[in-house]
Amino acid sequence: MSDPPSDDGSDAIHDDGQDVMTPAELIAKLEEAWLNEKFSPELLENRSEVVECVMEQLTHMEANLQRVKKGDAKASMHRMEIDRIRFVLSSYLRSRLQKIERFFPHILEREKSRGEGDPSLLSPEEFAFAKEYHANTETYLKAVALKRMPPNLQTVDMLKAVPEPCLDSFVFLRVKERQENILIEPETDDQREYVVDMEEGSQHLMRYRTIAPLVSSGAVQLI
């Protein structure tokens, strides 16, 4: 990855007002969130702070690019990098919207039942979109089908009508932090035969439900 254009090459970015990252570290965080979201069967916790920082960085990069002399070979390289980052950002947000559309009643129910202080799955904008999508879907179903049904069949339970994410699907992952005694088949009676240690840097194909907490904590990366 080429370095984003900057005035002195040492730009620092504040993530959520606490962590300070270089542009390269910020883009690495975006790519990690993108791959996890792309390959996870369920909607993951929103990374709105990363998205906002990336959008600010893109604006900064565009401004710096305007100061590059025309015909400079670096300009085309930086333009390609900006386009690549925009693609990753758009793909990340698109993946999340597709999951919201597919699993909206379950996502809204999970948001409704989460405890105080628990991280939100949705950004404020995504939450508004999910609620509007839910309302529009119900309105459409009533107008097209339900009003023509017998009175006792004119309601629909969205939680039952819409399938839940399949957490038992298998995913590829790379281990970022060594893990010990990972139970890869929780439902089995003889658990000792299905416990494994995962070394840092190793790659595995495992059931998502088993390693979902490790994805959330950042200990593993979906690939």
Contents of the next structure:
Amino acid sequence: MSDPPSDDGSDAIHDDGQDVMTPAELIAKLEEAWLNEKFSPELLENRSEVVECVMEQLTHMEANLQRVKKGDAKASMHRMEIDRIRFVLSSYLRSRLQKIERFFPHILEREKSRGEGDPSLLSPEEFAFAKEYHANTETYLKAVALKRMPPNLQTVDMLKAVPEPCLDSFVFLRVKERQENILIEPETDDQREYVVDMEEGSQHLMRYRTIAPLVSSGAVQLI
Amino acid sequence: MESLYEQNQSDVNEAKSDGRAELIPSIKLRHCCLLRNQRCVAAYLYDRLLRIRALRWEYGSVLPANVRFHMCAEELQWFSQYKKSLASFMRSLGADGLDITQDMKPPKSLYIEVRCLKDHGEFEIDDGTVILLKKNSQHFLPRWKCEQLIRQGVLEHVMS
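Can you return the structure of this protein in the form predicted in complex with the partner chain rather than the form predicted alone?
Time for the whole complex; same chain goes first.
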């Protein structure tokens, strides 16, 4: 993907006061987060700082585009660029919302039991959305069915009723940093545990559970 | 379910007061039936909710009348509540909000060829030109303007 237009010198983006990123790096981060979120069976850590920076970048690019003369060939290229970035961002947010809706009791439970210093899985807006969804669904079930049931059956335990994300599903991944001694658990009784070294740039197909910590640390990329 | 429950209750009371332990398996059986019925009902209702949710993503905020006819009052309320939650989430993204129900497919080109399936009246695009959408007329329009109309069924994407 070509560098996004930076007509007015938006060459540097400050990521919450940390290292300055170029627009190209920001878009690369967005794409990484998007692919990881798309292919992982569970909800990953939220990257709201990336989302915010990308939104700022998009408004900046649209503003630039308004000032360009109509019919200029570059304008259509830049518009395509804006469309593509907006698609990636929308797709990323959509897959997060879908996972929140599918696994809402488990996610809310995890948020409740998370420690003080641990990073949150949800942005504040997503958390509000999840709580509203939960309350909405419970109200609906109560109003339609549960209040007509016998007294000892008037609640449904959502944690048991809603299925958990399947962490044992297989995912394709590409290794970004060399890993050693990854322990693979045996699947059947005949197999024994064995360790695997993963070279940088190699691609594998593995159970998600084994490499989940590597995804969150950024050492592997799901493809 | 009520009758099962009442039978169970009377048996439980009998078992407790008279010490008739042989009633306990029948109590357990009825309780299992009750739980299963509760699960089936909850599963059916939850599945309906998931389909209604899919309608919001497919059709947009306003549902067609024939779909609304099939939904009960609580489902309509759930739908409007879901719409509100989704809208406030979308509004919170960035400065003006981002409509994530648009851009469902990766963009292939800026302008697309569309054919009109029903009369929709006049349609204005960004540079001010007004297009009359009559049935079976074909136009070459910007993609982002047409996406909503394509999903509603007014326009059809022509791939030649």
